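In structure tokens, the next block holds one chain alone, the form predicted on its own.
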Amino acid sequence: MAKKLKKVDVVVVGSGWAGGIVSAEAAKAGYKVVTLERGKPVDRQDYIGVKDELRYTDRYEMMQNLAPETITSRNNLDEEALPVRTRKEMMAGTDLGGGSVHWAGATYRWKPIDFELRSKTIERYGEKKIQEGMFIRDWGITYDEMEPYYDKWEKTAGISGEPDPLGDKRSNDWPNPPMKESPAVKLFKDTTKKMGYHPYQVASANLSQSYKNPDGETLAQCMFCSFCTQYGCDFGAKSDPLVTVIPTALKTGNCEIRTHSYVRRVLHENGKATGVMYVDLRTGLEYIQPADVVVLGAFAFTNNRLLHLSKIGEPYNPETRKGVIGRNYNGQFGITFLGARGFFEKKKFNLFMGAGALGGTLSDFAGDNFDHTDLDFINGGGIELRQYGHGPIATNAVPKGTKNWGPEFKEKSLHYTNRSLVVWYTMATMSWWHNYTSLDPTYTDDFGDPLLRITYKYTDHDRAMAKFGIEKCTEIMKEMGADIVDPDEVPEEFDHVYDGGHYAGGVSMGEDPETSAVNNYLQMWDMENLFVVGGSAFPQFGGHHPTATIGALSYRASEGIINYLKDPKLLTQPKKAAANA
């Protein structure tokens, strides 16, 4: 029988940017907070000296063990979904700080049209531009309303950047100057500027200088060591929850973090959440943590699954297109991040130096910055050249047609070391009626609870946008002077590889409880003292990396949670949404 613990003001599930920000803000406001993290405790010192490509890049040390719990995946409603069992096929962070510790650091604000995609599309192109079966909606919040929360997160994280020439209104400059230009980044920026585009330096959570944030946390200057993506930063030079919001929460004395705590249910009674039930994975003992407010601030998959398991909210039914939990599942993986690789004979770059967000980018083909009248897709994406820093094991790029073994491979692998660059398109993805989450009827976790099932397939819209991006990237790479340019190929169907970690939706926000699960404070329509925070709230995915938007929404939700604790009520009133939501 589960042991019932002392009630607290707020219990938070998850300790990444979403859960970490809520924990810190609620604790700073004087509320008693318990934060539950299923992984082990870690801090910056755990990453000192562990620049080990084999351990972290090839064996995915920081990713969730998918043996006890994973997802199942299928393309169509009439198929049996199968479990995703290798960490190469699904990269979900674990341990304290979650996936926010191993992220690269590229930071973008999403564009105004991302938050009002349906209404702005109709306004410019007419309703026929929205394709049959596409579930897109306005978020119930505008860019102008989001701006103060973006600004707050950028200051907490100490983002280093320079203005986007096509960027949107900002109340303040980036907190720190941009990172240095490497020769490869300079070549991209100089070339695209000559082509008439508007390049700028990728805004980065790898800091360009030492910085103390508004909460008093000090971050160090990036050393360009190359070990960012899929690694923790031993220098404290990549902004993540371990060096920002988690220490901020703990130093208030109001926040207790319990690791190895695997939450199995949100408990509720008479329409109110009463707490959570979790298992201590070291002892197997079960606990009930009561709270006035319950916050799901975990990965999108976990937020979705806990609501399904806890029977909160109406599950989405694709046959009737009714229900909200699991609806509007979306993300950037597979068909996104395609572009072109160029091989240079007369240019060499020091590509083993780098940082997760070192790069150049342009927004000329993002959002509605270009005319879609004659295109068979809406929205767009950024074009980037990133210099992550190569690893000697994983980096063996050779031109297409080269055998992947033997003397020819060895010769060309050595020849093209430091001679190849990639330009890619970070395209937006829409939500569709047939892409959703549910509970799997066959497969369970170690506790016998059903796994989360993902039903997801590509559409002609996805393939058209990817093809457009590949063509633009290929043009740029040719202008950069590459002697061989290999464009990526557009895949026909999703291959069940959930790479990149940009999975979203399923508990999406909006103005209408019939089509959305949470309001614009990420408060559940059906349970007003339950807040679901993170990428799970995205109704559709914007054309840039998501972390800044998750951070901004987390500050917005924190404000709502504190307001709710002072005056418990539904924080926004529902409105009837238009169709295609």
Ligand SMILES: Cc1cc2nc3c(=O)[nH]c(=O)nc-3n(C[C@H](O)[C@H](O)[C@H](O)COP(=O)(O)OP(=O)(O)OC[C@H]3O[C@@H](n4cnc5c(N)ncnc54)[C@H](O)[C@@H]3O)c2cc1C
The other form holds:
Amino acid sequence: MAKKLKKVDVVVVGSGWAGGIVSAEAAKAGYKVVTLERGKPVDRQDYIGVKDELRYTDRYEMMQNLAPETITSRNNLDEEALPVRTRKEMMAGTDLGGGSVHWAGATYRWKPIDFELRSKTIERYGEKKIQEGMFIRDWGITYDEMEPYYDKWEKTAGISGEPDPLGDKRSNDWPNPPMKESPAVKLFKDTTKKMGYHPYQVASANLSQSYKNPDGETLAQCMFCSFCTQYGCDFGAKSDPLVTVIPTALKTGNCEIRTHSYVRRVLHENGKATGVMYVDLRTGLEYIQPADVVVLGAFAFTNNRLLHLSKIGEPYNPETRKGVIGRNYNGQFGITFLGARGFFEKKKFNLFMGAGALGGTLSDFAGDNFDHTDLDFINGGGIELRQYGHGPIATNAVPKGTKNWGPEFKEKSLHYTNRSLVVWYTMATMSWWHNYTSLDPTYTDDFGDPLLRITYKYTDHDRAMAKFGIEKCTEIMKEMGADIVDPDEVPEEFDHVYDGGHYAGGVSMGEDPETSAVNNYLQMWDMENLFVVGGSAFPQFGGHHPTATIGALSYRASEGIINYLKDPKLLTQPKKAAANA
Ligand SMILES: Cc1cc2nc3c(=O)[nH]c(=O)nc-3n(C[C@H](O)[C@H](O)[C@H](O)COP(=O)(O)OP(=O)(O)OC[C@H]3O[C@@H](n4cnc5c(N)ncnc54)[C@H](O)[C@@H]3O)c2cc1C
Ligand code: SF4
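Counterpart to the form predicted on its own, namely the form predicted in complex with the ligand:
Up next: the whole complex, starting with the chain shown before.
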């Protein structure tokens, strides 16, 4: 029998950027908050001396343990989905701060067209440009309305960047100057400028200088230590919830964070959420945490799963194309991030120096910055060169055709170790009627609850956009002077590897409760006091990395939650949208 605890104003599930921001904002506004996190407590000190490539890069130490709970995956509706079993194939964060601690830190605002994709596509190219079976929609919020929330998140995180020459309206510059330009980044920027493009430095959550954010939290300057993506930062130089919103929430005295707390259900009665049920993973004891407002900020997979398990909202049915929970599942994995690798005989770079978001980029082929009239796809993506910092174990790039063992492999991997660069396309993905989440009918977690099942396959639209991006990256790599250029191949079908951590949708936002689950404050249409925050709200994916948009939406949701606590009501009125939105 679960023990019922004292009621609080807000219970938040998850402590990454989404859950951390909501916890801090609600606590700063004077509300009593309990934040539940399934993983263990960690802080910056725990990452001192963990520059252990085998443990973190190759064995994915910071990713969710898939033995007690994973997802299942299939391509087609008539197949049996199978569990995803290795951490390389599904990268979700787990301890305090979540995946927002092991992220790389590449920071992009999405383009105005990303938020109004349907109406702007029809306006420029006509309705026929939207392919049969594609679910795309305007978000119910414009870039101009998102701008103040982006600005707020960038200041909290202390983002370091320079203006995108093709960028959109900003109320302020980035709070810190861009990172240093390494020779590889300079080569990319100089070359693409000569080609007539508009390169700029990737904006980074690896800080270019020490910085105090508006909440009084201090971040340090990045040391280019190279052990960044898939690691926590012991210098406190990568902006993450552990050095920003979590201490901000705690110092109000209004927020209690309970780790090892695995949430299994959202509880509800008469159309209102009453709290959550969770298990303390150390003792196995069950608790009920009642609250006036329930917030899910537990990453796309758990946000989807908890709604399915708790029977909140109508689950999406692909046969009828009705229902909203699980609809518009999307993300950047597999076919995204393809491009070209170049090998240089006469140039050497110091690639063992780097940082998660050190890089150059351009937006010439993002959004609608280029004419799509004769192309078989809409939207686009950024083109990036990143200098993450090589790890000696994982770095063995050799030209295609080289044997992957023996003396030839050894000789070439040593020769090219500082002579190989990659340029890739961070392409957008659309939502489709056949890609969705549901509960698996066969496989369960340690508690006997059904796993989340993902049904996902590629479309010709994905393949056309990937091919376009690979061609552009290949041209750039050749112009950069690479002696050997190996373009990536477009995969035929999705291979169930959910790499990269950019999963989204399933609890998508919009204006019409028939097709969307949450409104533009991320408040559930069907349950006014339940807010579902994070990438799960994206109706389709933009052409850049997601976390700045998740941060901005989390500030937007926080405003909604505080408004709701003062005056409980539906914060946005619904409107009728197109059926295939
Ligand atoms: C290797 C890697 C590199 C990345 N680099 C970039 C990048 O450069 N740029 C970019 O924009 N994005 C990047 N991302 C994506 C980025 O990490 C995510 O977009 C971001 O962390 C999402 O924040 P969130 O708060 O929604 O989720 P998270 O930070 O993952 O937080 C969710 C939290 O919820 C907890 N939780 C889940 N289920 C439960 C439950 N049942 N009960 C209790 N707690 C639960 C989790 O343990 C976790 O702590 C990267 C991802 C990966 C994997
Ligand atoms: S590269 Fe910079 S931000 Fe990343 S972990 Fe090292 S010091 Fe921290």
